[in-house]
Amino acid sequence: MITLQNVTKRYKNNHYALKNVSLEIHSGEFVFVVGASGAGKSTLMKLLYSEEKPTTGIVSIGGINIANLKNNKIPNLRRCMGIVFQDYKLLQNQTVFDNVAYVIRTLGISSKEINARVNGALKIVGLHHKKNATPAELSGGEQQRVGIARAIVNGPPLLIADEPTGNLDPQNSMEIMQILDQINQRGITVIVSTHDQNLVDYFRKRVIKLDNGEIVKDIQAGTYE
């Protein structure tokens, strides 16, 4: 499903935030991205939604390279994944269901469909009596719930959590990441990055570390270290 071959990212101050990285991960497939802060985990993520572009290489998903997509087709991309954001990015005057709608009621589909898609998706993550609720009225953790019901609504094949429990306490993190492995048990491919060595030692899923913009270590059913 996605591919990246000798992909580079070179910042302006020439500063390396992934240097050389090649990696291929497969449909279904459930993956941590490990290492330190600035060992480069959020471009590698952001190249794959494509809020950032690679200065050399192809970052390729589903057989397309979206390297130097054009930025006309970005929402097309982002269509076909879902994305989930360490600070929630909810729309703090709208309530947890219009929140979750919000993502496909440009998509020209019934109100009936709509109710449909986001109630099943607060089933999932658990939030079907909140729904009325604003994120105001919501705990840390209900807001990245919030967050991945958004992300799921659509049923994409791909979602992408950059550091999902960053924010959160130790048993909201592992109640986030358990929803987010049960997603992936529905078929989905599921990359997470984080620095919450717990969790990936919990989890025992393929890890990816990265250290100053290179893979140091790629293993399946791995700990962080």
Ligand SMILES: Nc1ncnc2c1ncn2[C@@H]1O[C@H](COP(=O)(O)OP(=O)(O)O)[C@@H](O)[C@H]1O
Second form
Amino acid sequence: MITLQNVTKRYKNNHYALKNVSLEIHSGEFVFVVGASGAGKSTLMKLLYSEEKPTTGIVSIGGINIANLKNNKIPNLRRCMGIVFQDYKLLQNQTVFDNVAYVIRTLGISSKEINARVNGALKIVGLHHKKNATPAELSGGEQQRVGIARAIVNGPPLLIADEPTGNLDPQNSMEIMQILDQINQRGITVIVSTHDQNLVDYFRKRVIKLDNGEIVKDIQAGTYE
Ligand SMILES: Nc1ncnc2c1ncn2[C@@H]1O[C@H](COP(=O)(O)OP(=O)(O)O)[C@@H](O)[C@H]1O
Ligand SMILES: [Mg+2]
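Form predicted in complex with the named molecule structure, per the form predicted on its own context:
What follows is the entire complex, opening with the chain shown before.
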């Protein structure tokens, strides 16, 4: 379970990106975090993967308050989650397979196990047939599939995706969101930020809406407006 209690985030320029945000997300949920550009979506996501620390308040994941997490504990936290970015963040000179395998190669598991996990993750995102391609040979939607495979390859209980369809056309956006929905149906908690109203309205998931750093709506099976 994820809990935010009275979380405020003020950046160094004194701008309040989040104001008194409180929420609970339970294991297995699918949550859309929506709101206009600058509303605070990415800041909220960054607090969850400890890229930023809250100025005040509690951010707890699995019962542990990560608000003041020491930097040397961050890798441990991130092993329990997958993170998907708008701009994919793939290694351009490496194959699809190697991009997905990159992190688990540091875990000291056998190459047989690595092969099994990477192939499994690539099958989930429907990209197994392109495992020897490099990112430049893929469409944007395919590159984001690689990003998702990389995020789930270690079997995390939580997937965080910050505007995963922000660079994609409507067709590819829908396909990516369908993959995230399927991953959620495997029991993984999925938190997706987006400002794509069509997608939010189509999937009818829980919607947490931010406006100027404040939660202005938190409803189940909701729509964007
Ligand atoms: N590193 C930063 N330093 C200063 N201000 C920031 C920083 N990151 C974000 N902000 C500001 O915080 C607000 C929320 O940004 P962000 O969380 O990125 O919103 P969103 O993802 O919804 O577009 C914006 O006004 C943005 O300019
Ligand atoms: Mg953002």
